[in-house]
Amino acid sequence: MDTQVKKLGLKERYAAMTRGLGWETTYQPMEKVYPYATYEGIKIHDWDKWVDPFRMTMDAYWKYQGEKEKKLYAVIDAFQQNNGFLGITDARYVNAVKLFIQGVSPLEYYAHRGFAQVGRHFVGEGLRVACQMQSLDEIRHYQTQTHAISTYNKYFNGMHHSLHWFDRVWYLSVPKSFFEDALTAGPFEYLTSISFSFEYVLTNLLFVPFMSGAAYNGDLATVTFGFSAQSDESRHMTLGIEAIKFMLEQDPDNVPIVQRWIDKWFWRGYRVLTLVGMMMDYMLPKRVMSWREAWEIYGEQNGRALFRDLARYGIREPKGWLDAIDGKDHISHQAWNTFYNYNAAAPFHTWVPTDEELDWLSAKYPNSFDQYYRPRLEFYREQHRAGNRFYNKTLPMLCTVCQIPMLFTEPGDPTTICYRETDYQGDKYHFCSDHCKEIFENEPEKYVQSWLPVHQIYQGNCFKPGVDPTQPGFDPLMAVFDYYDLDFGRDNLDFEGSEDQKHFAAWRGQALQNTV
């Protein structure tokens, strides 16, 4: 019997391998199979209106990713075999890598879990497949980042327990709480939080500075995994904007719900990016641009264009937009000051910038740095040289929502710390801004459950089993470090005089001697 095989075009093939995989249930109602598709109040009238511009199918996905893996691991292998870490500008740069593996890479794994979870709860097959693709992307990103950075872990301190620290160390609760907040939301809010607010609005402020900084400072391995992930990120950003437009076009009742989510997740993401701003301005020996410049390009210019485009749906700029613009001159300096003071409890090193670096900051922040921040840093340097390097051993008040210590100042007044508070069911809760306070008041039942590291330490929940705080001479701070598995004196404290500094100088000197 003669048979004819018709070759499907890209559009038909995508439809067959996505829409063709779905079906209407018979012995159970669809509402029971997909209970979370409606409980947030989002109304979807036609799931088939979801369109993936990439029209990616699983067989094509594996082919493309396999090709990228070959190139990526060839570079990583060459970097490791040739001791590429000796080619970086300065051992101080490695602390930016530590910040990445401690606070960013675990988020990739959280995103993998999140998209696998929410994809299960969408009725439309196209959206489910898109979430599946992104879930696979995120676990791949986590793996490639871990492999690329593993070469640094062989030679430098502060990376040996990154996942353990992510669950315990105080400042890592900031990114951790962001994703746990998203994971415990409904499926549509999750898309708004991660696919839109984080991937579309804020991702360039995260990955472009890190990868550009890596390139500028000779870190070929980090640059390569960034490039390898870039095509995935393009797909993720497209998913984010398509998800928002899909919801807004389905029903006008969705607009106020989506707007409230955008307000919330823009601000939550902006607070997390404080760590990135600090890295850009203080942790890179060779700097690409300041946080202020990055915010103006990727935040203000891109964001204004985006929200002008969404205005036709009734969407405005997020409530915290103007305060974020005001903060561009301050947040990186305020964060570095906090970490410099609390560096005994953080598994990376800090330092006072050199005169040349201070001059660079003065030029990049003409309206704020010399007036508010340079005198303080110069005072720290004088004290350090006099043998009075100070480490703050107190525990700071944390914001209940973003979980950052109370370090930010009032909008328009960088001399006054911003404190907000509210009462709920007889207890008082504290916040770093009006926006975090409003987020709490919209969902108090959720945020009263926040796992705040300072509170847990005071309650005695951050000691290893069998520790007796009543013993004579008990040092609670050292007991907390033991709970963290933080190697005191090696993973933390000042860069000046650290093992990282001494070892790198010796290795670099030896490498130069071998070339003579």
Second form
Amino acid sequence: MDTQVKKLGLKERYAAMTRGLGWETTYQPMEKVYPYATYEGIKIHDWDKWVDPFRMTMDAYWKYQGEKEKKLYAVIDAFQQNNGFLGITDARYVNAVKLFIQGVSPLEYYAHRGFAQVGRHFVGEGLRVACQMQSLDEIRHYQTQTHAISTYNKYFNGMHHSLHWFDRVWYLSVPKSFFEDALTAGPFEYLTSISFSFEYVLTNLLFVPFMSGAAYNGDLATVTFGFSAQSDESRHMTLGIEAIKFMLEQDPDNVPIVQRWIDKWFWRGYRVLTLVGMMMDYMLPKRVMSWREAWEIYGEQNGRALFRDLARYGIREPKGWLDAIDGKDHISHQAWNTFYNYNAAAPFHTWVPTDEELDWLSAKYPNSFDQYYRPRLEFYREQHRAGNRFYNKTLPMLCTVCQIPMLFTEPGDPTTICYRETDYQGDKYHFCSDHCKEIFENEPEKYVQSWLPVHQIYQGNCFKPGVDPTQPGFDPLMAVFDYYDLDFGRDNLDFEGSEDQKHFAAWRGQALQNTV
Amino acid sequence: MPVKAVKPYSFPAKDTVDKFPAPLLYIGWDEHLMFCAPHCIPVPPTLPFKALISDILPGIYGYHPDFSQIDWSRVTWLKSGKPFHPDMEKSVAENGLKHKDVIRFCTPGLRGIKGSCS
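Please move on to the form predicted in complex with its partner chain, as the form predicted alone is already shown.
Okay, now the whole complex, with that chain kicking things off.
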């Protein structure tokens, strides 16, 4: 074609590729085309006030991401061809990778779906385009994580049915229900939950620990997808803060609604991060920093600055803020103990830390570890050596909202489990904290539908089709593991004596020594 | 506060008693957090309370070295956080326990592994 095209500047191009793509509908009224735009009570007077500081447009997006991905796959290829997995510190590290592919990567896919959905339902073009790009980022992250981790899946247990597990295994209902709660909210709440509370407030506590943990432990594949995702993450964080400010600036009536969402989603996100805390303190053979230290830097310090900044809009710290701070000395230890208890039902390994690691934990947690947590770990070790490894065989009580076993203790009293309950339509509902209870009480109609794994097992919904629980000798737990497609004795139980441990020792031996 | 929705929003509760083989009972042992969380068990309403102690609790808690030391005459109970005085001869239902009730027992003098409340 023989056309003279004037090259547009960044600003003009952004305008053309966002605002220029929208129109007022005439065949159908706008409120029918955008049926979810107003029901949450958020009032938007001028959608054009939405400004994307990156001014990214789709054409630039494809080019930029294509280049990044080329580099990423070159590194993944090299890692695979050179048996990079032999360079990790210790096979125990792979359990952090398992936790990631089981519990985090599926959230990337949910985020892809969520942003595609809300991108359809927002009225303003600028926000729609930003959501569209984030939706693409998220599915790319899901794919690149799957590819990067696939090399581990060839050599280690605990990764072969990660998506199947995500929909079934008890502990994975924690991240799953978190995200499904967000996906079933309206578009503005979704943006507050994922873009703001998760991406902006808490994402550093998810990505930094996993990626620096990978770097410290010789896992180049994971480091590389971390780097590749990082530039996207900064865009996502910016979307999160912009989205909040946009809502708050559009109408003062939005403030209390947004505040309630921040209260809810800070707490829900914080509860999910318990898994990250446990990973940092227990699963990394070479430690980066303790969960407590990471929380103080990325949670407390950043959060304080953020909420000081938002105070001018009338927003205060989330209600659960002080209780979250109180938990920093405890939650990682309490979570590891939970997986140690129920390791028969979780497709990764647990273990008692070595003496050196116990000393590290004592030093990092001077206010709690020696007093409350070290004695039982040493007791577990003694018992394990005597051939009497502890496995808790009775199912735990779960919190109705976060779905985590009721493992958290009273704020200020780490010797007492925190029990909260409420009555609703003739039934009792139980919670791990004041904040999960308040989330329920704000929307009980939603949470009475919680798919709580323990209750589902007792209802008989977690057996394979055709299984007859009335048969003599029926073992319900083994039937549940069968339903999970969990390979008993390989995917689960203690690291000590595991196939992962034996294989890694043999392969590394071959790599380092001459064979006769 | 009701949920905000574009249409009437009403769905059945997932965990009503009719869906279980027996009503659920939650039970926790205070200051023994080696057991990471309270337990959830289906309990027939006709089960005598003393059978809960003699037949069910040993399977759940027997691993703990404190369990065999428990003097059950000194044990105190809580139901929903308030003092509870079960009649050992009566059934679980006659003791007023319903679906999804939570009880805790406290064993004076026993404070877990090396007194750590584990």
